[in-house]
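Take a look at this single chain, the form predicted alone, given in structure tokens.
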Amino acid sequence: MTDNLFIKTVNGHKQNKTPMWIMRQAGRYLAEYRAIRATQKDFISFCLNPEQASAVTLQPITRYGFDAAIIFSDILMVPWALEQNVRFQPNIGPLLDSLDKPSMFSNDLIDSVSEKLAPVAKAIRLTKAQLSPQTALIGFAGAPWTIITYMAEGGSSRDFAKARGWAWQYQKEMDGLLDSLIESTINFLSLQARAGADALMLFDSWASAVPAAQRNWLVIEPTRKIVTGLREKGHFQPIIGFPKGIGEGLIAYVEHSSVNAVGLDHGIDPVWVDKNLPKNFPVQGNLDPLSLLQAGPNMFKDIDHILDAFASRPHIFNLGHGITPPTPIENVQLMLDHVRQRHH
């Protein structure tokens, strides 16, 4: 792995080329993805079909030569394995059977997580066998707070009132639920690490919903416990945290969560980030995915702004959130070419 641009960067060593990959790079904007998706009966069984999950993981690498592949899976695989009736409805998104309160969750399924999610490990092994050593493979999971929002609301939400209400009303039960999800997530990421993932990523997609006073409790501490748990199991792959929308809370997150690198959403100013994070701390991001719809002069200007802001620290170029389905494939190539032409 030592000649891997992405791994060197995420481990804190600035390279003269900026490695890049993009979130949701194996997805609906690619015709070759849609062709395989059409053959799968539902999204969860697609994620749990090792051959097909591996095939779509490799598609953006074949097409664009990104420096990292991310295993095709979903942040809701853990609640699915914990029997929260996760399913995906076209044009609506994920649905779960919502819980009235955190104490309704039963702990007795945690030990079966690794067994139920074993197909993800198989997909990782199949993918690793086909990737060149120059391309890293990322395994991932959803972070506990983000999983809790889905379990409370029964799907996505605009203001997460129920999950946030739980945090004020049921503190002790919330602690219990957090512990269950921390343990389940460690098991799932450990499974991926053992299967050969070169790096791991923790998506806290709804960190923005957490009040500042509760960030340490709901976002930072669970992340730290997951990282510690993985290290105790002997996994030393770099771990990227993505606390989307955490704002100035990023400083405390980087200081206390034990992650090796941090993903940045497009709402955060790269100049501020560079000024406020420790000198060589690796960052990933953070172009607005919607800039790719036009790929006009403003997109190139923003790419340059991001690259300039991080010129003196380890930086992985990425989007600030997942690429959107209507993105023209040629615009992804334009973005890639622009980043690759700019070597610091």
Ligand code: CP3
Contents of the next structure:
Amino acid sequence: MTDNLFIKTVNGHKQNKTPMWIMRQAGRYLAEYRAIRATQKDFISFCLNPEQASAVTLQPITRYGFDAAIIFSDILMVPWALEQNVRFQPNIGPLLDSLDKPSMFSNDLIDSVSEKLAPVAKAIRLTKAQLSPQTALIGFAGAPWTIITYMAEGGSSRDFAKARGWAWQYQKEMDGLLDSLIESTINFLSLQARAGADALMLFDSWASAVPAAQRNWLVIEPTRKIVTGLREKGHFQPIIGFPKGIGEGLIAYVEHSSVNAVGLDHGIDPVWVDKNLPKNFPVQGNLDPLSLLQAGPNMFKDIDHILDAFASRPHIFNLGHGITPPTPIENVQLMLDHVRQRHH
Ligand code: CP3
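Okay, that was the form predicted alone. Show me the form predicted in complex with the ligand next.
Below is the whole assembly, all chains and molecules, this chain first.
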């Protein structure tokens, strides 16, 4: 695994080729995914079915030969394991019981996370056995703040008003909830690391909703504690942080969170990123997924712009957010060919 293109890059060693994978690569834009999805009773039991989760994890690798696979699971598996009644409603998205106010979880519940999510570890083992050493396997979890937005609202939200309100109203209780989620997330990522994940990624998809004054408290410190906790448990896999929409807060995030690499959303200017992050700090991103609906000349121009901006820093090509279900599969191939033909 140490001579793997993705792993070397994420560890800060620029290679003569740019490794590539895409967020949500195992998903509904693939007919072969939809075929397996149709056989599954519900989304949570699909995630907890090691054979099927492994099969869909491998689909985009078989089709496109990406440099990394990401295990098929979801960031809401942790609140599911914490017994928040998580379910996915077709055409609505995730639903869970909403909390009245933030509070700590019992140690028993936090400890039960590893056991309840053991099928994800099994899916990782099955997948590793099928992957060639050229393809890395990424394990992942949601970051505490993003998980809190779902636990507060009981699902997706437009403005995250409840979680943001809690942060001003219930500071002590928020600290308790953050600590419980930090411990639960360490348990889940440790499980995935032990199962053989080559890298780990922490999705803070709604970091954009955190006021600048609270970024350190709600985004950076929880991330640092998770990274530190994993190192203390003896896991030294590279960790990618994805503080989506954090803006100029990226500078402090990179300086203080202890992550090895950072995922970039499409709202951030790659030229600004290259100017403002420490030399050689690895980055991943950041093409707008919606550019793939047409794959017109402007998409190729932006791919070139991103690759040029990161020409002298370790860079993993990716989208700025997940690929959308209506994306034509041949457009993904066009993007891939364009990135690959730039390197010889
Ligand atoms: O291919 C991969 O990237 C690996 C699998 C993966 C899924 N979810 C599978 C999934 C990953 C990495 C995630 C992360 C995830 N899940 C995030 C963080 C990334 C982001 O998008 O910001 C978030 C916020 C979630 C929560 C979530 N899961 C929502 C809001 C939804 C419903 C909306 C939607 O896109 O359907 C999901 C469902 C989900 N997770 C699907 C997949 C493939 C689609 C469900 C289906 O097939 O029925």
